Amino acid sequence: MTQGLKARLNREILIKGITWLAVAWISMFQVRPAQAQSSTTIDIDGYASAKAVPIAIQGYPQAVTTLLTFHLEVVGFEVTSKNSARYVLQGNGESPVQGILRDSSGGVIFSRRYKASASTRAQAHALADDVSKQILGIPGIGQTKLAAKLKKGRNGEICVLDFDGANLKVLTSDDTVVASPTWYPGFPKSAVLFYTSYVYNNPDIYYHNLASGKRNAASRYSGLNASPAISPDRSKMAMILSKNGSPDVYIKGIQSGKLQQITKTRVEEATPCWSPDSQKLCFVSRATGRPRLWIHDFSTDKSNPLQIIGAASSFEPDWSPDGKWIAFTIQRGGSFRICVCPAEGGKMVELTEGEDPSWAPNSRTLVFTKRTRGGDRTLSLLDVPTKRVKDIPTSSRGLSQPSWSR
């Protein structure tokens, strides 16, 4: 490889914010005032300034009271006493779960038991589920789960566990860089992660069917194969190619194998999301100096920047599966910072401190990259509305690039 693109392949691991490169190429993050942009018909503010639910808990064994406290707060309540609550969860103590949801005046919502088949974990989840749905009107997480990098000495694995924590397993045993874990839609049918790998010597990308274990090469180009992202219809993946030169985005047919290169910008881009409708995909960019987010319409087979109120630069973009908000990453001064924004563009809201987020199902939660005050790095989740996080609870720190399975 020479010594120019391996130059450029940094660049674009940095901005999947892999540890060993960052501090070099830390300045081309900088961040510098923005300049207005035109008001946004979306009420941002109000979408990211609620309040969390008040829910109280009762007559569940310890075991199932943890699972349901942690499901319910990752997704906008807080758990509380009967006489704070707004809503009431009764169990009876015994196995299977089941559950009485009431509200505050005693009235019952619905009277539910779970199959008893089932682990108990997963009847508390999906009694949460339908809690949220009930209440929140939104799909349920209890059976998804989470990709992830994770650190092995000065290289990494991919792994996948539990939204939760729970059922960490390491898929990969390769101790070489491995970047950009990404699910393959319709998760848990279709139980395929996709990521790149440094596994003979060059950054290909591969398709990993957890269910077998086996996985093959999806993209082996000359130079960068890196940040799959596969269209929500399942048609087509998008990815960053150098194999002209500077990084660039390409789209390949999943049946066809037909390649469509997007950008000739001669400029480095990056971590390329789709929308829900499989009809515009949003990237990163230095086309016009910082690294901005960019959105290609494939309607009109244009890109252009996205304007974003109170961002001059953004990375690590994901788009909500609802289609209206796109998080990503900022810097702001020595840290990065999660935000969200409309879609179509316009003001950005800073959440909290971390990098690269990834949406849940339910585009309320997003899971992201958590630097610890010893430097590590782990998971942590984010509830959008109330900006409240929770760490996710498991014994393997190292863990960075999270996607959340759809």
Contents of the next structure:
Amino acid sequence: MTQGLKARLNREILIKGITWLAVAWISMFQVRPAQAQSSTTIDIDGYASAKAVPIAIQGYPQAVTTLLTFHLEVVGFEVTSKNSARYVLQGNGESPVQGILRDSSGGVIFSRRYKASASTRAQAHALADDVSKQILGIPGIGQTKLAAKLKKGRNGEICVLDFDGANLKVLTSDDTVVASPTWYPGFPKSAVLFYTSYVYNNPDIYYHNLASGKRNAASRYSGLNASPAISPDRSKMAMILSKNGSPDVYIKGIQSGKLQQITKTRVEEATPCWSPDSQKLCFVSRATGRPRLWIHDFSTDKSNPLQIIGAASSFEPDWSPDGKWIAFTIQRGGSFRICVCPAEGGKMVELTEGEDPSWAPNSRTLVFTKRTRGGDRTLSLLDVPTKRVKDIPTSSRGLSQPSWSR
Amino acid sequence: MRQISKKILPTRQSESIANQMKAVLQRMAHWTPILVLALTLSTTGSVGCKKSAKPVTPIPPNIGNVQGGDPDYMGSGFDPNASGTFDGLDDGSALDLGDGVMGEDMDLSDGGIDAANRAALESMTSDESFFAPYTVYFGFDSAVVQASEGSKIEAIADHLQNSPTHGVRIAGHCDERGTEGYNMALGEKRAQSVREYLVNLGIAPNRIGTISWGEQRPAVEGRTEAAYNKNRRAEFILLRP
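The structure above corresponds to the form predicted alone; please provide the structure of the form predicted in complex with its partner chain.
Everything in the complex follows now, all chains and molecules, and the chain you saw is the first one.
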């Protein structure tokens, strides 16, 4: 009797134990789907379905009207006639640039006049910045720059330009292959670019001070030194090195010089980028077969695939400065598309044809590479919430691999 | 009656077998989510990127590449602002890039690069045509050496075994259908797959360098399947002392 009871108790304990273990096991695995669900709180569909704000521009010289129109349309306005506009921006036809912003009922929102000491372009961009801050609540991009690769025959050079295509300057004269320029965070207080050049017959990373014109080697290990990305706290450089026999993600301390290998795979990793808090890296790996985005979390020191619904392969991530989104490229059929998904993964939105997106400091505009029918590459701008695309007007053909200063 | 019961009996047996099977299946169904989860985890699990698979052969310093391997010039850190901060944008005007910006000012002296070693390696003569017939081709978006290409790599191994002073640099290339950034890594992986093949044939790793050109040096221009097939490749460059 006692023995029978004991056996029954033992059996019950055993069954309870197994059940408990099974539940614990299952709930362990369910952590990830649960996290993916929480990402629905960030509504990608809502974010990417805004309507452009109609605004009328009047009373400016032609060049200023053109500049204001381009700038405002890039960040989510639509320049229309006064009748259909919700806002009216009124100038006085002279310089320095003035602007009176009114709502549709004629109420004055602001009235401003810009420093005559600055160039007319700078004044007009400052006005457009004020309009976007006032109406959309987004930081201005009027003083930002783009860095890009400029194709020259079989080779390329690194160049910088204003986001509206003006002031294109070629930085290098390496007459070889150059790749993936990226800004050292903190522009315009500092203006430093990191990029890969084959100038010494190997893909090595250099950093180039735009103020002094000096450049130095940042990474010249054996094999590939590619895709530099500086952490927003400016303490580390992420990059792709192949010195251990396969292209892997590494980070190097800017001050300490300490090198740390982040991935150790037999497959290739590519194009790392940082989260704005410098605590995570997003990069491409084909560790699970097809190339897709992975997140490395420095707080846990673990890498996990980013679960994106609907993306079989994904490339070239860029994390928005507000931390909410990751823009990336997918390949569909023979073409590439720009997509955005929440930084925690989940549902993505396919925005337009193109590749290699880079966020503006306003976490709203993307610059990306577009392939023309003739095969040339050009730069184009995309306002994510309204999905509107504007090509950057430039006479220079063959621009690609853009990076937006921030 | 007997005849009827005879008919019924087999039916009952088969019913009870069906019920048993149902019960087994139901029991299995209980475990299915766990099995699926376990399978999912094993294929896409968090261990993927950390798991150390069969090791690949590191590139030793000083060999095959023009620069001298792993210099420690960054050992003491580096300061992107060392040459002064940028203050040219207060009024929104264009960047003042100065006169010295065109690359002539490159300062490698404090880059810690071993100049003597560089010179020694640069003195090795590159011969790009010697191994031209042995270029190895790859499948779309793949860095796997196909069986059909093995004999070419074996021929390179034979040459290196017979010419102990020679080295080789493997140049990996891609067609233009990938993104530029990814193709840089894929080109390197192709070169390194071929390098691994040579190492497995007994060639010392320190005689084999790699370089990726991504999609920047197509063998054939054009947007045809034939051109793409010719561009996904690894070329051998003979290095003579």
